[in-house]
Amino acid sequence: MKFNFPIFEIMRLNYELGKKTWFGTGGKCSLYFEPKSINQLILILKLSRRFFQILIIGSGSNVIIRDGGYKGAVIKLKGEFTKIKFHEKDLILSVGAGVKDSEISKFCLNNGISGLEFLSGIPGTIGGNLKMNAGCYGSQISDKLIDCTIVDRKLNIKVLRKDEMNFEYRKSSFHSNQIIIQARFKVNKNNKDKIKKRIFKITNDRKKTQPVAKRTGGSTFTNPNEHSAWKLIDKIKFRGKRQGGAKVSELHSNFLINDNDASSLDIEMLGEEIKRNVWEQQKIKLDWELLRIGKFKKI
């Protein structure tokens, strides 16, 4: 395979990616990419897995970027890896890795596509919606996926299909090593206007009950079995409780937000006091839906 471009063009060094996340907080990574073809990927992995750990990172919508930042190289797909196909005859739509729910919504519904409207309801992109098999309004990502493109640990490209993966509730098997890049779905035709309404009131009863318009991270902890986490964030009553510049969402009690000018150790120290006052109270675990990544700030 031949490489006919200078690794500079699509590398930063000491890069702010904490800017790169929706909380807006946390420190530098030692390396960043934007590879925008299969061949650049693979130059990257081949160059920088010597040396760093790897980390892929999608929209930023569900991760803390620690303080201190990340010592490693952290890739971004773009290009190729945000187009979107459809095959009308076979009913299958083709997504990368990198293109965001939102575009994709806005593709199916110009295009009469239905069975993919909750992603509306979702930040982030297709590759990290997968990892973590998210979900909204009693539909969840590996519902309608066929399979899955990947570049594995020695830089392989497979297609994985979904009976060789194993999805839970906001989890899947996928190994860190392997990188998605491509997922292909089932989808239906529909009329437009059942859609747009479908489409319509997932975002206004976002809008109406999530902090949309604050810089949060999403989701905060995943529901325990038979009980939602906000409603046992509400039994401890913190609602509205603040940890330096970080605060519970007076809207959803699940999300946090960056409401002034907080580090990325303000929210992480909020959420855990929500999970040891949880225990403590009533004896659940609430468990991370956002990632945690990267190192303390020294002192």
Ligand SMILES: Cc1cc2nc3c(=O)[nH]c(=O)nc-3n(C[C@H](O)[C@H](O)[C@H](O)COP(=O)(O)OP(=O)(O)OC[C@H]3O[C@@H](n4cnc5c(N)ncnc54)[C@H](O)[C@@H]3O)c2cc1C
Contents of the next structure:
Amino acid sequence: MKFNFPIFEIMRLNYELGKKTWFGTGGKCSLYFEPKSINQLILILKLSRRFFQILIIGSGSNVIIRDGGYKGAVIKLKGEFTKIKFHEKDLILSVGAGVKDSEISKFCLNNGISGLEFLSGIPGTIGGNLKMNAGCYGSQISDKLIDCTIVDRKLNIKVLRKDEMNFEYRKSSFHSNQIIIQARFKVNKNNKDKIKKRIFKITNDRKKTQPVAKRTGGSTFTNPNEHSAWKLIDKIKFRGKRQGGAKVSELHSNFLINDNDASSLDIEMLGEEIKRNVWEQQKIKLDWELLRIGKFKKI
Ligand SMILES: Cc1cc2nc3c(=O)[nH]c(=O)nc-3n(C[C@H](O)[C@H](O)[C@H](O)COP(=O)(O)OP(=O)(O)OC[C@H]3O[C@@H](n4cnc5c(N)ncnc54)[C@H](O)[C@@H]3O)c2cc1C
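Could you present the same protein in the form predicted together with the ligand, rather than the form predicted on its own shown above?
Below: every chain and molecule of the assembly, starting with the one above.
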């Protein structure tokens, strides 16, 4: 294979991946790429197909990268994958998978588009949102989805209609070898003041109830059937509990925070300790919502 194109310009070796996540903890990855176009992405996939496993990352707001890092190629979409287009006639919003939720909110507010206001409370990207079927305040990203475009490791580019995918609470049917590159949503037009009010309410409520300014990963565990994870954690009196530099948030007990130079192991051990105590005291199994990626560091 020829590497005459600037693949080396967009490639980093031994990249400090953990520092790029919301927790700011964890190790390095072997290779890191920021493709700005579909051609660059295809080339990276061709290169890694033979040699590496790949991981696609958005804002890193739902992951713990373990301290031993990730052996493989990590891809973060930039450039043409961070564009938003509004087709006013059909009320369709086309969003690149690398677009941040805060940018979608801003775009929707500026253009009087409603339906995706809830994204103002989520610090991810559209790719991560779809993979996790992210949501809050009674809405989830799959609600307004029409279709999305993916590239797989065999380099096929496909458009998947919503009815060809499966979405559940914080889960989707995308495989780890499918890279979402774009998605289309059916939206509505609305009065800008109404949209602004809703966004303002969401961001304000969040500041009061969640440690949004801290190094965190959002909800640690999904809510088990008919239970709220935070209530189960409060019952075992873990609010404020520490493990090394990690801490259970005082503001929201289902949020773990990197309070004082935590390692990913501190965070994961604190999570496991919560799971164990909830099980022992309440016989309810908590499942991680945070994705734990990579290897533990050898001691
Ligand atoms: C303060 C805070 C508040 C939060 N509040 C909420 C909330 O209210 N509701 C909620 O649902 N979540 C919430 N989260 C969690 C998180 O923001 C969401 O899960 C978000 O959708 C993750 O997006 P991301 O881009 O950061 O994905 P990442 O964390 O980078 O990745 C998550 C998963 O998505 C995959 N992925 C990312 N991009 C792509 C792509 N282009 N193609 C294929 N797969 C991809 C990754 O491989 C990984 O498996 C919160 C997190 C924080 C830190």
